[in-house]
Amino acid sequence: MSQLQRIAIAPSQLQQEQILLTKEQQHYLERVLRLREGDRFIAINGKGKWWLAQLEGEKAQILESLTVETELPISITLMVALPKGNGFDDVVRCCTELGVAVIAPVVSDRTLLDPSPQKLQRWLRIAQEAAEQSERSFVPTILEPISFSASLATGTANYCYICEARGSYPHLTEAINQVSTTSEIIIATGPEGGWTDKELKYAIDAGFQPVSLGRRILRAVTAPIVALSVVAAQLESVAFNCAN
């Protein structure tokens, strides 16, 4: 089963026991895939929803719905501080494939990136695809970009840290500790440069945790990416030792 091939699929798309194919679908399984009609693939709905299909031309037909675990145990919200380039791209595929479950890009006062809105459609698409390779059973929620100081307010979660590479602050590893199953944590990265005194201080005070990430100062697209793999290996090591 897990050498089929994946598409993610929108919810219009099923009606009854059929997936009603887009061109682009039909050509990236029939073209791409060389996949022939009868063979069968893997639709996700991005929404924690697979299904056996197999391809009929213009449709495929459900066979059976499936069961997958691959999801953390709880949800992880990163908010991002906006890189220079397009160095967000790498962010966005490899939190996807982590299990990150909403990435929240933000304007800080360093931020030197202007986004387009057609930036935001390029995020959505590289995170669908990420989803799909990485067999994932959602696809990450990708907020538009908002200022940080507008995020801090938007700040549900139990647990906020906001990772700081300069003063003495505790490891994430250490913050995390304390967080169970049920909780919901936001993780705030920086610019280049990182952030500013004053970000700080509101953070601070909006009620997030500074913590460090290392002694050594990672790079804007990097600091997301280690601190999204702290948090990942910590949570799944607790499940693992929990489930056994």
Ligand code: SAH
Given for the second form:
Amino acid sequence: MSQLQRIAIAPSQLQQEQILLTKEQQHYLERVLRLREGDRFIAINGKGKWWLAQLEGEKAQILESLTVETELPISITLMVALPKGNGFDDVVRCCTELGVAVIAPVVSDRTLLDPSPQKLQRWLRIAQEAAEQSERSFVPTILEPISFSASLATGTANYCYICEARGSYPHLTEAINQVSTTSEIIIATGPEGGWTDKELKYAIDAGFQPVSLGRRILRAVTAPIVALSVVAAQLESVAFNCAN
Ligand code: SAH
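How about the form predicted together with S-adenosyl-L-homocysteine (SAH), since we already have the form predicted alone?
Below is the entire complex, every chain and molecule, led by the chain shown above.
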């Protein structure tokens, strides 16, 4: 089972056997994922096509096309404000089972936990085990924890949602219905104390759409699992596949 990092690409970026990387993708691959020249990663186009690619500066060389059967058609990144205690273990386990591509743990204004370096190793092990149990083709990428504001600056998706427990926002199910062709979705969920008004404003300014997960207040651990279930159900339903 591969532990290679994945990035989503648009069809226009493919030229013969090469991928022309955008500035944001180069930044993401080199600065966020810390890949170097010659390192391999997986490029996905959101329509079920996956390729093994090799980084070559501003381009990537396609090495081979990959067969995937147990992965979602669109790459989902979950930005999850770290819950207290060992709650994040459950988030990693359940969201891996549900098909998440990237989990970005974030430290928000009301996050109570300061993550230790050993935690990342533990989460990677949990993700590996959960991916095996769910017979996934790939183990999700788990990024190092960074501040929520820094993570907003690294997002590259066309469709970004921030789950907000209070206020009247459209349900995530409705919002996802409007997704047409895309290869990547980012969903952010907050900590036990919720997002601050400032964080919500920054996220909206960065292109995130506030969404609801229903009328009840979910725990910080439950919210990302529910968000991913909603999106996965939609992406794998016949109606979505016909409409897109
Ligand atoms: N203590 C906060 C709630 C925090 S719940 C309050 O009373 O307002 C933790 C996180 O889960 C929230 O920041 C939000 O991202 C998500 N969440 C929980 N319930 C939700 C709901 N019904 N709709 C959208 N997001 C929700």
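Keep in mind that what you see is a predicted model, and the values were worked out from it rather than measured. Positions refer to the first chain, counted from 1. By rigid core we mean the largest C-alpha set that fits within 1.5 Å across both forms.
- Is residue 209 one of the residues whose C-alpha moves 2 Å or more between these two forms after the core fit? No, residue 209 moves less than 2 Å.
- Does the C-alpha of residue 69 move 2 Å or more between these two forms once the rigid core is lined up? Residue 69 C-alpha, core-superposed: shift of less than 2 Å.
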